Amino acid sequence: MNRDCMDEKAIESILNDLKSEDTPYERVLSSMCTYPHPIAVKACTQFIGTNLGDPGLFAGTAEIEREVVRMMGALFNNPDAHGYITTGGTESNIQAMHAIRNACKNTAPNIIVPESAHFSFDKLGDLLGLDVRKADLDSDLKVDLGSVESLINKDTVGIVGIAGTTEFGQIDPIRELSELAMSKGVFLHVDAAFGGFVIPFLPKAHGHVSEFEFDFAIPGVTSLASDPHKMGFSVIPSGGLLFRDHSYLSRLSVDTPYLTVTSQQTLTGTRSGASAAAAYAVFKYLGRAGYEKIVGRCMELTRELVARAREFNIKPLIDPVMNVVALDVPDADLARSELKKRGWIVSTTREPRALRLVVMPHLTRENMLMFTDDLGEVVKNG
């Protein structure tokens, strides 16, 4: 640190130039994440120095992250739902995954995810000493059941399904997954970060509902993440976890007695109330019509761009879901160095390799006709 104090223009100077070496978003197609709402960053700016940790001192802030829970919980079927206001879909299946390993006291459990799982997975089997097992995919990229099926054994203390995967926007049998949890007697834990803010808002020309069933409404279902800050438009970070009921966030609990609540079932102590703040905001806003209009765009240019891709031979490896489009192109990792020279920034699945695209509401129609441009000279060029 340096000893002289800089005045606040100099400052600024120097964070503006920083801030110029960042990738704008509007060339960005790999990102879950965009420019939040504007009244989002308002309220976040209101509440920036509120601390949700100490709740008894922010009375009104802890109220608007309680609120908050109870209007994901309503979108996701449960408005009875127990949970808090996460740094994002890490941290939610950290904790659900935290919450399911003390409730079953086994000396060596294992979870059960599909190979399509985040990586969030890997972190925790690490932090929680958990086996995490991985079930293979079927040919429409959904987790296959019997895979699943055939990793259960006496140690298993839960399973995993993902609605909205981060590399193809499939949505995992979650009904199914229900079933075999509840017949094997574990724990289904269900990652819809991206999915969560998607699913109830696609348009109903797209499927039948019974398609995308994924919440509490299946009765297997008994904690689920979803992510404000990726298609809720809320900022960085702002994650959701939810349980069914209030008995397993309790077993999260802690004490702490210099604080003005007795217990804690949070991961990280100190925790900002902007976030729950922009999050309820937002929510309040946009509603559902607003979701449903922003959802409904992305999900028009999604289609668009998959049908310009087809004209230039280039194939979808299935037909989006979700506004995630995973193409199947020659080389992925070359089309997308080429594509980044280019100017654009995309990124590649694992296994099955393919370009991975995510269409963003920061996306254009403008610039998705010159990316598709773009990448049909990439694909033809080889």
Ligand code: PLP
The other form holds:
Amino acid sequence: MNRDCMDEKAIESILNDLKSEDTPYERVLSSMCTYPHPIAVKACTQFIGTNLGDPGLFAGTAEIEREVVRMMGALFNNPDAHGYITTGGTESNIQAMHAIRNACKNTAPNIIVPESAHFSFDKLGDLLGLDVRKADLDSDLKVDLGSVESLINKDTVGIVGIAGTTEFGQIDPIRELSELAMSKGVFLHVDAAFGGFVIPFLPKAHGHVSEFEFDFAIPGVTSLASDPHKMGFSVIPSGGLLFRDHSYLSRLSVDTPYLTVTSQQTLTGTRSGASAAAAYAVFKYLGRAGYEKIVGRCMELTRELVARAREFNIKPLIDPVMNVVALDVPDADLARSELKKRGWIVSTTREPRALRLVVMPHLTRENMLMFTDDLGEVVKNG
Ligand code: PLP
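Could the form predicted together with ligand PLP be given as well, to go with the form predicted on its own?
After this comes the whole thing, all chains and molecules, with the earlier chain placed first.
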């Protein structure tokens, strides 16, 4: 800390300079986050000083969080879901597995996750002392059910399905995983950190609702993670963790004798009510119709991007299921660095290695067209 104080203008000027070093989202095709909706920013500012870690002091904010959980429960087909607003998918996955581990008596517990699982599962394996066993993917880059089944043993406490994989945007066969989980008597956690605010709003290919099943409508699903700070248009940090009923959450309870409540089930102690308020505001403001419009536009751009890539003879590893695309280019790392020289931030997948693109709401059609032109040239010259 400097010894001398600075005046407001000087601080503002330094902050502005440093902010200008950040990459604006417009040319970013690697991130699953985007600009938050203005109404979320407004609510965030209003609730910035609130602490949901001590909810007795913030009765109104606590009610907002309960309403956000109710809204997410309704979206994911379980109005009775219990949970809380986390800092994101990582914390949600940690706490889901934490509850599952606590529910079981095994001394050397393991969980089965798809090879495509987010690296948060590596973190939580380490933290929770869980052996994280990785199941192979099939040719569609969904988890292979035979591989999952072969990894289950007497110490398996839970299995995980991904609804919207980070690298491929694929949806695992959650109904089949649910049948397997129920037949083996283990928990099933669905990581819909990204897909939770995409899948329910996908254009209706077959009838009235989205054709993909992934949530509590499937009986074996015991918990689900979905992040308002990704396609939910809320502020960072806001994640959502939902359990089928209260019994799971209570397994995370610790006594909090000197607070306004007697127990806490959350990972962090002090936690921002601004996250809940922002999610509340944007959910209420956009409603289903608003999200359908945003997701519909992202999907249109994704399809157009893939069609243009095909004109350059670049094919996707799978036809896009959501607004995440993995393109099969001869040298993905080289293409990534060449695109960076042209001002585009993209990423690569692990296995199979491909160029990974996320078509977030901040990508304009004009930029998508410029990007695909650059991509075509980069691949031709590579
Ligand atoms: N799960 C999935 C499927 C994700 O795609 C991500 C992040 O991209 C996470 C979990 C982790 O989310 P966070 O970075 O918000 O902790």
